[in-house]
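This document starts with one chain, in the form predicted on its own, laid out as structure tokens.
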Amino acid sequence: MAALEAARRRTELLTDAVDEADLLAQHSPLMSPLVWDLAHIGSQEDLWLVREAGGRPGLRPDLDHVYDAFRTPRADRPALPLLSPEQARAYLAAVREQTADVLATVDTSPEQPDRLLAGAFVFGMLAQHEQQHDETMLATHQLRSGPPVLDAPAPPPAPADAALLPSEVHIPGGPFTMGTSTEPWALDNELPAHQVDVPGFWLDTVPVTNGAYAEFIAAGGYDDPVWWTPEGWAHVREAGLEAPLFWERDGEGWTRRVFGRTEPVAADEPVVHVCWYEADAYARWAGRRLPTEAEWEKAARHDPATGRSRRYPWGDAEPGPEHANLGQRHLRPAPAGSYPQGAAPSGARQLLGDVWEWTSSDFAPYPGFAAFPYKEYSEVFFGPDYKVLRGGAFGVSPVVARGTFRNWDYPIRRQIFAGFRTARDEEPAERQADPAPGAGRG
């Protein structure tokens, strides 16, 4: 219930911050009206927690078709017979009353034979679902025009050692356990745990920064097809890309729009609002590449001292403010090199929080994958059309941000809070020397 209530407080913050006209407006064809997300949250809770978990008739089964995310594309949702903001809020409150009663009466012990109820999985699934829609609504807030309506303190400044960090960390080759078979609220695409043999490689210690990305722009990165895949170059030309989304030229420098405020681009923050094609092109320009999904997870979770995979980069303890920039505590990424207490055994920092990180991998099932509780969560998205992102951004809830969580999107998407870090293969001499974990180029 605490996880559900935390999500609801955030939902209310994001929707109470604007007036009824803003809730009904479609701020971008890429996004639903905020009021659709609001009522969709209630509809899914009605379906899964009241009807499926509780075995009850449900409050508004008649709304299922209106708030089915697979029935109507986002661009077309304003034309649906949507609940008004007042009706949507009343619906959410009524559903939550039923949910609380269901949770108080059903058996959610780990021994419960019903997989939906065992370990309260279905309640955790819906807490995560609401938080994911909260992140989507946060992205809508970033896209909306008008004066700012959200506020949060700035992240702490970078720690004193940030400037002294090596540019990259070494991840020794060998097998590690990817995915999970024990995380009680893990979603189907994170399952099952399986061994993956990853050759040794080098990974950026921190995400690529705005300052580094500005160098790519200044070097003509958007004007030279040599750095881009054919599909990426075609997209750059067609979409007229010249810089990350929300950046604008300001003399010799850059400004950006952040939730209704215009400010200079902070050189030391991780770059955000870049698509996969942009991340891939930067990596090529830098003489590097994007890490695979398996490389990313090994860097984030594998502990070479024990041979086990951790829940989080820093260990198994739940995320705290000392570990990562999560949960919308701040409305921007923290400076590169922040959160030393959240570092992985590899020495890499900020693998969770701040920005989603593009990987080179297509979204694919793990060996032994089985869709649960419905194939539309993951299965229908498997294939080469979607690229995997890992790590979670500043707007991601801790209930979602675990080392096994997988996100995915089209390679053209830029409205999401996505950045990246780069990698490179070991050289043959480095494979023979097998440098110690955490060693860097200095």
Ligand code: AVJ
Second form
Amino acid sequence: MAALEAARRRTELLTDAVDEADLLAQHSPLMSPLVWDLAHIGSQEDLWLVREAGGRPGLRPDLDHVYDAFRTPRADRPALPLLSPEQARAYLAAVREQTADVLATVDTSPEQPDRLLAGAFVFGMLAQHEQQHDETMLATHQLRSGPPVLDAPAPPPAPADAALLPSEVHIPGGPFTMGTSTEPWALDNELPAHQVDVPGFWLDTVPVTNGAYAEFIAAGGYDDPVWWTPEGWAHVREAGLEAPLFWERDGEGWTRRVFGRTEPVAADEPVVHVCWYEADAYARWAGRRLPTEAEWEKAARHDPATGRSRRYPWGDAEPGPEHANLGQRHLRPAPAGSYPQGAAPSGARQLLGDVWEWTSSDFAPYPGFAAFPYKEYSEVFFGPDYKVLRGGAFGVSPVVARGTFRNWDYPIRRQIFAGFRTARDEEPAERQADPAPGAGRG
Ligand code: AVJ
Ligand code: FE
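Just the form predicted on its own so far, so send over the form predicted in complex with the named molecule.
Whole complex next, starting from this chain.
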């Protein structure tokens, strides 16, 4: 219930911040009106918690089709017979009352044979669903024009050692456990745990910064097809891209709009609002490449001292404000090199929080994948059309962010809070064995 309540407070924060007209407006054809997300949150809870888990008739099964993400693309949602903001709020409150009642009556022990209820999975699933839509609404807020309506303190400044960090960290070759069979609220695409052999490689210690990305622009990166895949080059020309979304030229430098405020681009912050094609082109220009999804997860989870995979880069402890920039506590990424207490065993920082990180990998099922509880969460998206993002941005809830969580989007998308870091193969002379589990070091 605490996880559901935290999600609801955030939903209210995001939807109470604007007036009724703003809630009904479509701020971008890429996004739903905020009032659609709002009622969709209630409709999914009505379906999965009240009806499927609670075995009750539900409040408004008649609304299922209006808030079915597959029936109506985002651009067409303003034309639907949507609940008004007032009706939507009342609906969410009424559903939540029944949810509380269901939670009080069902058996959520891990031994419970109903997979929806065991370990309270369906409650965790709905808390994550609401938080994911809150993140989507946060992206809508970033796209909307007009004066600022959201406020949050700036993230802490970079620690003193940030400037001294090595540019890359080494991840020795060898197998590691990818995915999970034990994380109670993991979603279907994170299952099952399986061994993957990842050859040794080097990974950027921190995400690529605005300053580094601006050098790519200044070097003519957007004007030279040699850095781009054919699809990326076609897209960059057709869409007229010349900088990350929300950047504007300002003399020699750049400004950007952040939730309604215009500011100079901060050179030491991770770059955000770039598409996969831009991330891929930058990496090639830098003489490097994007990490694969398996490389990213090994860097984030594999503990060479024990041979096991952690829940988070820093260990198994739930994310706290000292570990990572998560949960919309701030409205921007923290400077590169922040969060030393959230570092992975390799020394890589900010793998969780700050910005989603594009990987080179297509979104694909793990061996043994089984859709649960519905095909439209993951299965219908598997294939070459979507690229995987890992880690989670400043607007991702700690209930969602974990070492195994997988996000995905089209390679042209820039409205999500996505950046990246780069990698390179290990040279033969740099090969060093992963120490045997338990052997210790030194
Ligand atoms: C996992 C972020 C790609 O928003 O499309 C929300 C999450 N799925 N409702 C999305 C989701 C169903 C999903 N992403
Ligand atoms: Fe949804």
